[in-house]
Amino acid sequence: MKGIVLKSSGETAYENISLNPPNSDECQISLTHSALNHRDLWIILGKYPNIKFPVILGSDGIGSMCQEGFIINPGLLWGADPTHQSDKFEVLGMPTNGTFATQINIPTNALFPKPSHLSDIEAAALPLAGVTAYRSLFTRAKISPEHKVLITGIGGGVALFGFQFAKAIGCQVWVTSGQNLKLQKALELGAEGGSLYHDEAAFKSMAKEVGGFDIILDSAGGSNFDLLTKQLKPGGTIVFYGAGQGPITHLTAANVFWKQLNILGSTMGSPSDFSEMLLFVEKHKIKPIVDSVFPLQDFQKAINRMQDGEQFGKIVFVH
């Protein structure tokens, strides 16, 4: 078979790979499509813990076995406690070989029927970002239709799924981005408003006009995290699933305890979160927003597009 192998930090190759027979709790499926995540980029750049070489990258994928199609849950070995993952938890694509290949050995309990209304390209875009957004908003933040929601960094996969999920239940949703073009696209999708995240005055003005947010979904962290918490209503919640802008450097404690704020972290999702996410997507006929589609062998072009921050939606590979 062929696939994308991370050979050393910053070095990938599309090459022939030997695949061992599956273990007793696994099956071997032929992969037809996969999708890129920022996680893949961070691993390539060496910004991820405990990287091993060589490894086949990729967390998102769909495939078939005996003419039956499957979507893959990329979170493996969650464990018995739904509140948090076990110490054995890992995400497909490092250290376990991932989906950027023509075949994969995968635990049978990680395979789910794909939502019937989705094309193969759309289904491949869903798993990692979809379950991350679903758990963040529903399992952790307890979102409900009356909530006013802010999604930061619109254009990324999790942010867009968070936007679509919140809109699907009737929430009003505002967004931030580093690019006016992405703000405009979000407005066309139904956002109530938007602001450039580096324009603090404009962001504060938007939040004041809204009257504060009930829920903020964030992946940036960094120096702006304190500013975000200050735009929450009393009793509000900020849930973050990443720290793309680095460590949180400051937090006004009095603002947090006086306003009774909830600061929540979230990572991926349990098997129940994944199953519920698929049912939610099916019920509301949600279609992932796909930015672009590449042949798998054009992996470097796709990585360049993500690294340049050009994408709005998921980047998908055809195998």
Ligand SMILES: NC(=O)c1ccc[n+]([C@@H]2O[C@H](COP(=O)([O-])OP(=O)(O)OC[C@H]3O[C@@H](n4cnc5c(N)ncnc54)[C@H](OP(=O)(O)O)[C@@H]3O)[C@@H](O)[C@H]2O)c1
The other form holds:
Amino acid sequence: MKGIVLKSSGETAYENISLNPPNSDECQISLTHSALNHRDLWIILGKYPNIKFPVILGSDGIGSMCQEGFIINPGLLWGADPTHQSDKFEVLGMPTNGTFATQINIPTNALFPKPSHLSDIEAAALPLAGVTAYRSLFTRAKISPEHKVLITGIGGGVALFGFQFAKAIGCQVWVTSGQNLKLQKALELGAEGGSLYHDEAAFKSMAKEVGGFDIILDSAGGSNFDLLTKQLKPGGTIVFYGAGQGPITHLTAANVFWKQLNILGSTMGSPSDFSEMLLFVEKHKIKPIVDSVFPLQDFQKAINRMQDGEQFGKIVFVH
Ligand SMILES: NC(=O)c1ccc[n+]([C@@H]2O[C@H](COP(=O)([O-])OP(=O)(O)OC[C@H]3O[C@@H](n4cnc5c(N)ncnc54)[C@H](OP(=O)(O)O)[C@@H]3O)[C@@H](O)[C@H]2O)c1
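What I would like now is the form predicted together with the ligand, since the data block earlier showed the form predicted alone; can you produce it?
Okay, now the whole complex, with that chain kicking things off.
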């Protein structure tokens, strides 16, 4: 089989790999499509814990066995407690060989039926980002239709699923981005308004006009986090699943306790979150927003696009 192997920090290659027979709890499936997550880029850049070499990268994938199609849950060994993952939890693609390959050995319980309204390309875009957005908003932040929601960095894979999920239940949704073009695209998809995240004055003025947000979904962290929490209504919730802009350097404690705010962290999701997310996507006929499609051999072009922050939605590979 062929796949994208991380050979050392910053060095990947598309090469022939031999695959062992599956273990007794696994099956071997042929992968037809996969999708890129920011996690893959962090791993290549060496900005991820416990990196090992060589490994086949990739967390998202769809494939088939005996002519039956499957979508893969990339969160392995969640454990019994729905409130948090076990210490054995791992994400497909590091340290276990991942989905950027033509075949994979995968635990049978990680295989789920593909939502029937999705094309193969759309289905491949869904797993990791979809379950992260779903757990953040529904399991953790308890989103409901009357909530006014802010999604930061709307160009991202998780952010766009968060946007689509919140819209699907009837929420009003505002967005931020680093680029006006992405704000424009979000407005076309039904955002109530948007502002650039580097323009503090414009952001504050948007939040003032809204009257504050009930829920903010964020993956940036960094020095802007405090500013975000100040735009929450009393009793509001900020749920974050990443810290792409680095550590949260400041938090105005009085703002948090006086306004009775909730600050929640979230990571991927349990098998229940994953299967509920698939049902939700099927019920609301949500179609993942696909930015671009590359042959797997053109992996580096896809990585460059993500590293340059050009994408609006998911970058998908055809194998
Ligand atoms: N904990 C988890 O389970 C989990 C799961 C998935 C992702 N993550 C993390 O979440 C982050 C996003 O992942 P992804 O796969 O969705 O990435 P992605 O598709 O590459 O998107 C990158 C995101 O970063 C946003 N961004 C960049 N600079 C920003 C800033 N200063 N303020 C706000 N947003 C900013 C971009 O917004 P624009 O494009 O609009 O500028 C875009 O939403 C990554 O750090 C990833 O590691 C964590």
